[in-house]
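Given next, in structure tokens, is a single chain: the form predicted on its own.
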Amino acid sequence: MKKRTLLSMAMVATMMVATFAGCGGSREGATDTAEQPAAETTEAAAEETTTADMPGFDAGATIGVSLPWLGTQNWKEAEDMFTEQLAEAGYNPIVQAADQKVTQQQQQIESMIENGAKVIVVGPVDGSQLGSVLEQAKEAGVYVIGYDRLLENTTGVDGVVQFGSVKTGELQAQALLQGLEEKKGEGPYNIELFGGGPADPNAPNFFTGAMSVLQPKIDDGTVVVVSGQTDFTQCATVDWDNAKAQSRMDSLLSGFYSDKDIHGVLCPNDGIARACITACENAGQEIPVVSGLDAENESVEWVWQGRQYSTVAKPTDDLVKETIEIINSLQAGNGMPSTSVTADNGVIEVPIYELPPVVVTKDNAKEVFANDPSRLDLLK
């Protein structure tokens, strides 16, 4: 992955999304493009594809949305936005959440198929455990769009709408290094690493992106992972559970920092960031530089107050809007839009409709949230 400077990555909030180039693809989601890094396009991908129109469906059709849970702000926002915006677009929405239970999500998707859904949007609990039910959807002629997470090991997916997951990890690590330099003076810096839930295909990508930035600094001694825990399997947080993250942070502090200061923590989302900050405060440590993700309201306030150094914004409304635009294309008989980005899900190359995340610090928060009144109101 290319490295970019902290300055250029930290303040950019208007990066361009890969442009749709006509109406390509088939019900099976096949593309003519090889897998490419985000935002890179091959000559073949750049050429406009021309295929016959796909079968459309009634403007008032049923659209299913299956979300993994409502335990974080971004998923609750998605539930509300899909319910409201699909109805405003004239569709009949069925929006459900699976409470982090794979079996429950499988049953919900089966019910959506039985209820005649023409498109099912799936934010998976576990991206690798839905193959059978998604194949059922495919056989029934239902389009399947992955939302925020890759759907793995299945041909029953037509595309995925998400923010760049490796890029997100890069931004988190770059912000961490920037914060360490700003807040902690000269290195070396003592840090610890946290990853997200191993069932979420984004989580190892976040970690991979972050380590592409941090590993050279670990190698040259600029940063020191005092615990020595640098593998994703060691750092993962099962179910993205904040309590589990805080318990691990407690153990790290008692086991490795009784006579040391901790300077920074790589955290994969805002809930885990707040849990780690709380653990450090409880241990009598000065608040370390901590990254985050999702721009949750509480963390936006903490960033503004200086308690949490950074978060990464992945606006839910942008994801929902992009998803509904694809649904409208399918409804009109225009098929899946073309995209230059794909990902190998273990069976097929899946078209990815990738949006750009943006890192948020106190310095640029008002700029990033200039068009988000609810979050802008938090910056007081």
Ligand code: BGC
Given for the second form:
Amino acid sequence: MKKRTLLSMAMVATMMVATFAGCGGSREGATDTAEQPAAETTEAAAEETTTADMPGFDAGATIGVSLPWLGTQNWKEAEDMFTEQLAEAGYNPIVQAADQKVTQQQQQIESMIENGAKVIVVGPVDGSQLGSVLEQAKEAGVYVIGYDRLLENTTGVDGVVQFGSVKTGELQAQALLQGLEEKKGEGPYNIELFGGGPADPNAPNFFTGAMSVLQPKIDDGTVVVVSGQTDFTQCATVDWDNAKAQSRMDSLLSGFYSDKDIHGVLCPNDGIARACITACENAGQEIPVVSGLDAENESVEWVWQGRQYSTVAKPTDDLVKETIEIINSLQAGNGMPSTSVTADNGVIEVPIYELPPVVVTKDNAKEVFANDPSRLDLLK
Ligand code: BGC
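What does the same protein look like in the form predicted together with this ligand, given that the last one was the form predicted on its own?
Once more the chain from above appears, this time first in line as the rest of the complex follows.
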């Protein structure tokens, strides 16, 4: 197993500006046993886009969108928004989700190629398992854009649109520490750590970003991981399955907290946050300070009610719009927009179009969702 290292990065996306520094995470525990590629993200001199070998295509072309699953709100939103916004832009969208199954996703992408898609947008189930089908797409002259997750171990990718994943983890851990101070007074604080699905390239990066903030606090004794489980492999949640997270939390509570209070839980997304909160309630614990991700409706309500301390907003609408801008550029024969950030996906340097995630607590929720009427509506 190899370490993924994310070097310092700073970039201007076509819509927003994001700056952060951090380092990578491990891919131990990924579903495949093959050697994982290093995923280095670096700041490079803005490259001139070469459009000569990136011819445009028909304005009404078919565009494929292959999503990993619809198990969290962000993916469901992506399904709806791509379907609607690609059609509005004049394209013929084929939008499908793969139910966390690599083979199903490979087949869906193959059929998109057969159906003449000019661009295929891919949020991979497993970042490193689509190599050959994406290379097949490339050979057929199809442009491939990674969506929300890096496409690893393949030359078949033209760029990836995503929110900063190490930055997301940093925000989660900073919010956790802030909440602990605010709600529990002085440390030491008893906490537990959760990671996301090990096949998802974001998950180790979220964890690494979070540990870069938490490790110094563990080292100086402010924070105590009572179970001692601090490796990504021990903390990961296969398939981002909330039930698996809840049962791990149940075991941690019965194994380590029968005579102790738990004060905080690092959670990589909102579904896992709610599962851990529920487990704590079931065990008769006071609700600990819990981080999250996605600003799912239910968690926005929980944050507002004070049940979940924080979430991180990564607006799907912005990510979909950014992706469609890139598709429009390709359609017009202008190639990929230029960007100063690239990620080493193990085989090539992939251009990255990155947007900034935003932490949400009860204090700033109204501000963050000022332009999101459906979430603003939940704050009452
Ligand atoms: C996404 C998160 C999502 C998770 C599980 C990650 O790759 O970035 O928004 O919660 O997958 O679906």
